[in-house]
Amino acid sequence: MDPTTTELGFPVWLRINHFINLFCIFLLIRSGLQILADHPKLYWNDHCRPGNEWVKFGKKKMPTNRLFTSMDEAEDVSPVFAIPGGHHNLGAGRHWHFLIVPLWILNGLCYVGLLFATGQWRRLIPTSWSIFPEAWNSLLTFASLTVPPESSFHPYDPLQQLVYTAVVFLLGPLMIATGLSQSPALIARYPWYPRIFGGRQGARSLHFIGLMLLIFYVLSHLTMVILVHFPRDVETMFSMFGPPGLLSVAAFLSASLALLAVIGFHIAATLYTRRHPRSFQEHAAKIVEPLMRFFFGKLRSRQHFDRQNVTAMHHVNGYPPENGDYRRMAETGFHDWRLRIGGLVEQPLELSLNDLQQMPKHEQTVRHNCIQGWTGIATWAGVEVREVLQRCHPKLEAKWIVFHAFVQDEYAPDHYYEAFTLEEVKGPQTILAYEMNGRPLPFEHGAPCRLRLETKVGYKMVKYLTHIDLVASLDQVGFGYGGYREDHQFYGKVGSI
């Protein structure tokens, strides 16, 4: 071991950063969380098909002789574990991971660089292969029950070395890259990137195993910490200001009020999502939707998955309308149904299913990617949403394009509906689609026509359509938060991850 590592001590930036980083990894460990239980099981491979997954958590069992969609396989979470916690919680957990990911990154990228601009590196590169033996003996002594000297730890001993290298350098980067193949925008554009983790279903099972070993990296710690040379370890880490030398008992009262203020913030934080969910939502939007749209706004969609590559039974969302107008229209091959398009346009237009067929064919065989988790592969074909907007020539005050659907029981007496910029909208793979694999599209999977926006989150993907109103502000659409689930279960507006 490098003689000099016994004079790293621990500056007081250090400190700092540590704070910061507890402070983090418990808010993403909660709202982790939060979002797996809308889809409570992990697999292997991007087809999700029932019964293939290789975990999964509560003990919902879904029916064999009826339609159920994901949102049916959602678990309730105690907000002891998550936040916000309880049922369908979605939203303001996918606010909360998306408010805290970028200080996490950024505290991790500031002690990164400083470790190497103070020389505080050698505080976690081992220097010497000597390193290995002397970890498997500190395991050893462990094993035993039996503490190390304090000598042994330089500052850290030989297996906590390895061990913080791991977590800074292998783990860390794993969940931010896995994390990432979680956006549709970015594995939409580079389709080779989630083939790194065997698919997005391969990518999101990794990071569920990250999650899983930095919840023990934690707990590990901070049994360490307390079992382990309790006293001097508190006294060196809380003597903020100069150096070690704080009576134990204050730099135990520093300890505790630190905790105390991260415990406070987690159950203040908690209890203010839950009982003001809108006010929550609205401020962090202010953050959160312009990092989404800085970072996947511009991407446009570039996949071509192989036909054989069709998933054989891709999971649902929503239930087909049930209202008159619907079934009758369904009865006769949906031959009297019209897509109305609108609002601020110079050629308001009104196409029948006969009229969208006769346009310029366009199939895509991509992967859909549902916002509570699931995917699925399928080969769409329609007419691209700018063939539309060209033949209705949206007027320049038109800055939204709104998608509205039939009416459906889960949503009645509203119906659902989504809003999008005009540039959102221009990409080649962005589709009015009225097939599926070949085959007129099935009343689940939104017959006669839905809107297919690779670069986003199945939930942005509007089916059953009746008409597509522009108009120039969100202010004329619902409550003005961007679409239904928007304004009825406070999600975000992007939807790009």
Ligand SMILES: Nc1nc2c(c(=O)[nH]1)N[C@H]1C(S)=C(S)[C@@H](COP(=O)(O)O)O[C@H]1N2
Second form
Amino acid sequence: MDPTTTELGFPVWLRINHFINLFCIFLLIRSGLQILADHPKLYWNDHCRPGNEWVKFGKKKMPTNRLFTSMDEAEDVSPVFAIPGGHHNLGAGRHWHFLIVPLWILNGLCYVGLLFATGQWRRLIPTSWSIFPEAWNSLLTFASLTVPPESSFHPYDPLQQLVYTAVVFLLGPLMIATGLSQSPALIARYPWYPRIFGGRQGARSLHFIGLMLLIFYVLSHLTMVILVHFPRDVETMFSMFGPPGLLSVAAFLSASLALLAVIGFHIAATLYTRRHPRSFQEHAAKIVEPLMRFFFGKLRSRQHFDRQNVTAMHHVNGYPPENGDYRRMAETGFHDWRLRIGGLVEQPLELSLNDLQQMPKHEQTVRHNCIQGWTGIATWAGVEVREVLQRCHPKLEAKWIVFHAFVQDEYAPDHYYEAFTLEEVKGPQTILAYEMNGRPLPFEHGAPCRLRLETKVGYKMVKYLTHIDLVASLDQVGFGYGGYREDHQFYGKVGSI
Ligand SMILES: Nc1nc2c(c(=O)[nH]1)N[C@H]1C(S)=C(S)[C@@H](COP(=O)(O)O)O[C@H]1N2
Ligand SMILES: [Mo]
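In place of the form predicted on its own, output the structure of the form predicted together with this ligand.
And the full complex, kicking off with our chain again.
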């Protein structure tokens, strides 16, 4: 090996970079497990047919004789493994994931940049094919449970070198690429992209397999550090003479402190997130929302799935309203139902189902992406929101458009609603749908009319619409966080990923 590699040492930037990476990875793993727990089933195709998962965690069994919703499928998860842990804390788990991802990617880019700028790459990236047989020999040595002599670490042994290169240049990019393909906005704009991974569920499964490899890597890496370096450091600690020994002691202490700091941060962050979910949501939103709007906000859906491809058993989330008004209207085929469009508009509207059917009809065969993880493909048809907006003439002060649903249950007065900026709903494939797969919208999917906005995660697409309001601010709408799930489950209000 190139003799200069041993002289490279571990410069300060490398140590800091490594520390930030460690900090990020543990948070990404724990928030990732929180997200997974909300739909702990993995599939290889985007239909997510119940029972068709290749792996499933948790013991829940879904009924086959009555309607269940995907919220019923969520599992609790221990705060030891997940941040913040507990029941359906998906919103907070996502905030953590999205807070850390940009930091982790930035740190990774700095690392790779500096690696090449400083010559450090020479000891990381193998330059000869002989690395493979050498790594194999090294693996055999480890398999016989002996630690190779220190001389074979210069400073990395061949197996280490191969694994590090693979983690940095294969596993890292794979996690980013498959993570990105979970964004409804990105994959609605570039439908070819998730196909690289066999669809969004293929990507989700690979993201999970990557997570498992990452956990395995982190655990074995830590074990190696403890087995190989720890005894050597302890030895020097107890024979404290000469500057090299002292340096080693300092390194050992600072590494231990760094690890303790990460553990301490996790405990504090978990407790804070669990005890103050609202304040965490508000703080996280200040960073996550602008980033999400910046990277995904301008993307417009261009999906055209083959109609042959629709999902036979499309999942459901959110039960049909259990209230008298709704039931009465349903009995007469929603003859009396009117969609009211009001608020800051010059021309308030009241549209019957028939009025909607008389307007230009738009049809789209698209993938639905629930925030919990499942997908399904369906053909939806209805009226473009931009068409309705043209007819009602929004006033200049109107900034937000809020879609309201029937009260779920007359004894529980909060109703489902979701808000968007006016810009967000002006794109294509944003419709008030009254048909699904060529039939009137079924009850469980939002009869008589629901929103479809294909660059968003499912929770933004309000079913069982009653009225649409244009407002200048969200302060007076619900609790003011931009939607029912934002108010009650601490989700973010953008929902582009
Ligand atoms: N009124 C209402 N709309 C709703 C919900 C709900 O609970 N109530 N759930 C949302 C969520 S989280 C999802 S994923 C989609 C599910 O649509 P589907 O049931 O047609 O599959 O509806 C959204 N719209
Ligand atoms: Mo959802």
